[in-house]
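Only one chain is included here, represented as structure tokens and corresponding to the form predicted on its own.
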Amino acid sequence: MTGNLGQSLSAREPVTRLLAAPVLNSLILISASAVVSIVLAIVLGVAAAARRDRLFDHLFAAFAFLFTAVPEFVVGLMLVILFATTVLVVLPAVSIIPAGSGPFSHLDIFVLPVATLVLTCVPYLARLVRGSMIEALESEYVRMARFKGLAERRILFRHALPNALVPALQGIAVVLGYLAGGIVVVEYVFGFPGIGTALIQAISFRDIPVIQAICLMLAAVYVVVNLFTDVLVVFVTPRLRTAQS
């Protein structure tokens, strides 16, 4: 309650300096994660709305469910494999931040952590879209816009997209709060100097007051998220916001 959140058994220093550089680059990690993962799920979630049971709806779908079954930690090793050792060697098999640089200055060590997560986060978020955007298409308002004439083109981003997205944001605050947990698997398996492998070190070293902050700190970032949310459902659903008791 009052901010202080003790002080390190094994670096003997307070937490919150001990836990700045990480949560700073876990922010960076999660950040990036989830624009990308955003954006390219309305993409994808959209253009295999429009093309309904076309050749790229199904090559969606299979996209889509073989990466849901893939735990995240298969895919950052695929990735290593395929373009930082076996066939390409043209990124950093690990995200190490060398001592006395930012993490702006070596923005390469964040390409395949974030891919690991945008892998993981798209399918579920871009085939919610679909399904949201399915039902939209198939609404009397819809109808009524192909039949006044109107260009295919805008009736998918004016008139069926807006209000698909409505049901949409409460899987991107999923999609989020899953970031702000998957992260410890990912900075794992890449080394990156973020809060997951702060809290895998804490646990070996039998640290209980960082491993109390680092779990604090992932829940209130998942109900902080959760609650923006529904905030933002309210907000962007008028017969929600206008809607008397």
Given for the second form:
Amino acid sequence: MTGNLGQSLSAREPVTRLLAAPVLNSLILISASAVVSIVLAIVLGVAAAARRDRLFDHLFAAFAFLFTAVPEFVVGLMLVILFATTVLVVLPAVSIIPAGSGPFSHLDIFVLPVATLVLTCVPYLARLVRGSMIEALESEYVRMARFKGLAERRILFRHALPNALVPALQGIAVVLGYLAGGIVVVEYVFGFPGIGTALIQAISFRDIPVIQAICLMLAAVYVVVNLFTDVLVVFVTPRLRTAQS
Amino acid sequence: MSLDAVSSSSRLGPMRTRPVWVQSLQRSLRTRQMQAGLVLTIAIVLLAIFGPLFAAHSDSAFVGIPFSAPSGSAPLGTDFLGRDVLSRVLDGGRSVVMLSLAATALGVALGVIVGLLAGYSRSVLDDLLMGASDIVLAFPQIVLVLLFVSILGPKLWLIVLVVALSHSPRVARLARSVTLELINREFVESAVLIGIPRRRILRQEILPNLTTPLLVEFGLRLTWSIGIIAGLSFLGYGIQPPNADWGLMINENRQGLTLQVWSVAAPILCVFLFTIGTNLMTEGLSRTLVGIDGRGGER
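Please give the other form, namely the form predicted together with its partner chain, since only the form predicted on its own has been shown so far.
Following is the full complex, with the preceding chain placed first.
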């Protein structure tokens, strides 16, 4: 155990130097997808719960049924057909960062990969938020708040939502762990210069040190995310935080 | 999740009711999700199984210039080598359907065995099995499968085995938690007291109560299997050319997307509809699971 990731067999370069840029690109991809997914899922989930069994809720359910568990590369290529090649040509179909420039000067290449990951994550997460939100809205403290005559908006966002988010935290952890695997295929679809593409390249070159390093990072995402969530759940649940033996 | 527990080996004589999982299947048939999902899934499975009989051309015959537009002899155009897209779509479903079904069945079976053993043993075996599961869980499923298949070669049995292995810890967790919940129920304790051997308790008392959640889990895992196996072929480590396979076709014809969209869109549509079908079926099933005690789960 030295922390040294070794030398790449195909590039004849230290793995850390070889993977520095891809790791940064993938980190941007994962965090952007995670932030957009979480925000969108909360907005959609709360909106669907607040309009339960009305038109919006049914439309939401149809969307969720359609896109839960559709493979990422299918969603990605559908978006490519829709927005980059056949129907509309408004976004780049492949994500190429020209040599010598950083990822931040080419934000348009992130749009389709992020949209793909968001579309595969949001249905699951939003349904989770909707479910726990409905449970919160049926609780006694919400009924109490309604009796007090509080505004519906205040009830939704100050009373119901904070409680509904606790179960959603677990879902967010699942989604982040899922993103770690999702980027591999999505990056390959778009030729995105991240660790997913690097992994598939390394596999075809049998470049064991690079494969090891990337697998280590992907597994680390899962471990860290789960640890972090467990702590966070205790932190946001007063009952667990103050329970002392 | 609380379960409607039943004991099948009652000393008061055999029960005349149908097994629980048959009942939940019947109940789920009344949901719209199950009906729609069943229609879609059966359509795709029939297409995959009987499609090759209707293919006008062989999956390796050249019928025109590469990426030519739809025409009389090739209704969906030709692919990157000039082969008929429609014939290859008809031929390319068997691998995805068969492999994902086999991998799911094996994975669920493995997971149930591990989960039952871990949940029932209450010994160091539990920690051992669950520890091993956690290690497998830390790797994204597609990465795990990709690693094994790329190192050991794209053999069909290996793909089935590795996908099954990547599913099993997830199934095992479910089976274990249900077992732990059941183990302190009266009917299990009575079975232990009257001296029924452990193996029979597991098979006759615990397993019947697992069937409905497992049915849902099977649907869920099947949907994921389709994505992983089609994805593996898409990445070039599953079904190998010149065979026809939906995932492989999507990757092969990607370069000509601007010239001949059908060569990519047709296999994409098949995978899309298949996953939607299995997912809707799972959805219908899970609703009936919730319906057992009328509370909890998703509403």
